[in-house]
Amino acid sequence: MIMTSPIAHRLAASLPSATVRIADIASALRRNGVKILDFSAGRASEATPQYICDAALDAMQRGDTHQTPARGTPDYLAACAQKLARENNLRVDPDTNIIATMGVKQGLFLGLLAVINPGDEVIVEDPCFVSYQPLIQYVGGVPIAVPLRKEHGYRWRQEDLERAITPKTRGILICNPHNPLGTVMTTHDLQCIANVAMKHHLTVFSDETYERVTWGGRKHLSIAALHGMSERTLTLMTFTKSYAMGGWRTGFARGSERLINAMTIAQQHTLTCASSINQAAAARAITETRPEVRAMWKDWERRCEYAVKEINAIPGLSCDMPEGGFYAWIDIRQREQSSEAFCERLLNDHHIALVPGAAFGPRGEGFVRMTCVKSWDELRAGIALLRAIL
């Protein structure tokens, strides 16, 4: 008899990542020889930059392959502070008030890790990013989802966030820009949220994955930088995105000194550092954002601005422009079938990759997210395919 160990429960009750997973299944069906039209994971067609890439062979090449301290090359944490500083109206010592993270996601669970207790309650948004519940769930935490309505123009009201509050009430987890719905707070929506979480000392973990990449003139603001809200603020950044640097997982936090000390130890005890090379390549990107990145983002709100107009052209199907971010959220629900079953038609019998909105949240059902930066050619053969299936 062949004996197995449990899986804890943390895990056991964890469904995969639908962007990933689904992201996962096109690249098996690609290496199959299948033709597949990939509009699931946020990855821009478009390779790294090369005067990027160009600043890892130099680390590479003058030796820079070694672990660094865990909280970042001094290099890197300084860029990133200038960064802030130039662009988020945020002035932070690079000593102690900034962590250099592989990605968002780790750095929102150190986070996590560092805040939550179990059985503490954060506030999260229905729809949200779809690792946000189970990362919460995994450090002991109870993620409450909190709507945003369409009819308030997906934003929350200060009395939404109220009635949410109970004495278990830790943290606010927000995305801004918006993954999924592509939303970008004004002042007037983070002041909302700045006034509850002050009023019940709160933790604000707030996801800027996004924040280079708004359209129609908007301005990303970053919730740190209101009164009062620099330190109850865990500020998350990543080049993932932007930059076309998804599988560098580069990006860092910038927080209090109490919280980056914690979130240090964290850090040690588990990933040690973040990669020297990796940090090198992002302190670059910061550091001289070059007009072919300008070009890039510009190109890529031409795309989305194309795949709205054509997705409502097609019958059943709406969607309104994103404000910021790369995604068409779009709205399926006249086609009176879940969005599950409707990405796994498209999927099995037709080979494009859409991500089920019920994998957002509950209120995410009867929608579907299509990733609008891939390359002209693909946006093009995918919306005339979904217009002749649908």
The other form holds:
Amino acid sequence: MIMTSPIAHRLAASLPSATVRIADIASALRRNGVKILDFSAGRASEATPQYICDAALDAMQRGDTHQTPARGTPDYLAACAQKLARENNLRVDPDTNIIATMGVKQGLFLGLLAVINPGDEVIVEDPCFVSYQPLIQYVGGVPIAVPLRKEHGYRWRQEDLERAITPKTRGILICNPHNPLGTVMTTHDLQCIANVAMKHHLTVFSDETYERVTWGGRKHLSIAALHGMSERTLTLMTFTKSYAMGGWRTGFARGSERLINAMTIAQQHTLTCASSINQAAAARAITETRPEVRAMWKDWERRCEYAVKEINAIPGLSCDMPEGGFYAWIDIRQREQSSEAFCERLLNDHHIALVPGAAFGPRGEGFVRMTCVKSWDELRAGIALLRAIL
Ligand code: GLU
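Having seen the form predicted alone, could you give me the form predicted in complex with glutamic acid (GLU)?
Next comes the full complex, this chain leading.
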């Protein structure tokens, strides 16, 4: 008998990422010739803009194909620092306050490794992005879910957070703009979180993946820019979504020198550094956000509006226009089916992929998530199919 390696508890008990798993199933079906309409993972239909690809080609031709400093190339770190000053009202030292990461998940993992000891509690939103709880658990932390309630506009009140604090609480993890709900936090929302973090000496992990794509004239605010919050916030940003660079896995984390130093040590021992080529491409992307990128964002807003309007016209489904991000968070409670069963039926019988709300936490049950930034043709076909099925 062949003995296989036992799997450690932290992974033996870990469920797959619903977003990545469903997207992988959709890709496999497509490879087998099945015509699939995939609205699962947050992947835009557009190719990465040419000027960004050219920056990668330039880097390769220049010979920038070797390891970079663990923290990132001086050019990339400078581009990130300038972007933070220009767009996020955050003034930082590129040499000490930033580390290049391969996406937000990797940056968050480094941040959690640096801050959370076994048994420490981290407050998370319910619903929240599918990977937060597993990442907290991988470092031995304990996620404490605090509901985002509809009656409070899917926002935490300060007292909701205060009630969740224990002597073991070390951090609060937020997603702003929110995936999957699409809320964009106001100054008041952020101040409530900041007040609790300052009072109890907590680190705020702030995933700002969707900061560039906010709708209806809303403006994204970084919690680190609030008075007293810069030193206690780890700001996580990426260009994978907003610049249609999903496969490039680029991003960065911004925090105190002490925290970034600790994360850099873990970076040295694990990834070594973020990809040199991708850093060059991302630096160009953010240094000159070209009109074609802004036009793409504008069109994404129109696609979200279209999807929301059409979904609301289908009996038994309803959703609100997201304030930011590009997901429709669809209420299916009238269908009297679990979100898992609903999505499974759509995928198996009709080849349309959505993400069940339950994957985002107990408060996600009764909802499904649909990515709206697929091509117009896919979007129209998907909506027509949903209308026909339901
Ligand atoms: N973050 C994206 C999503 O929510 C991509 C999938 C993933 O990285 O989990 O769909």
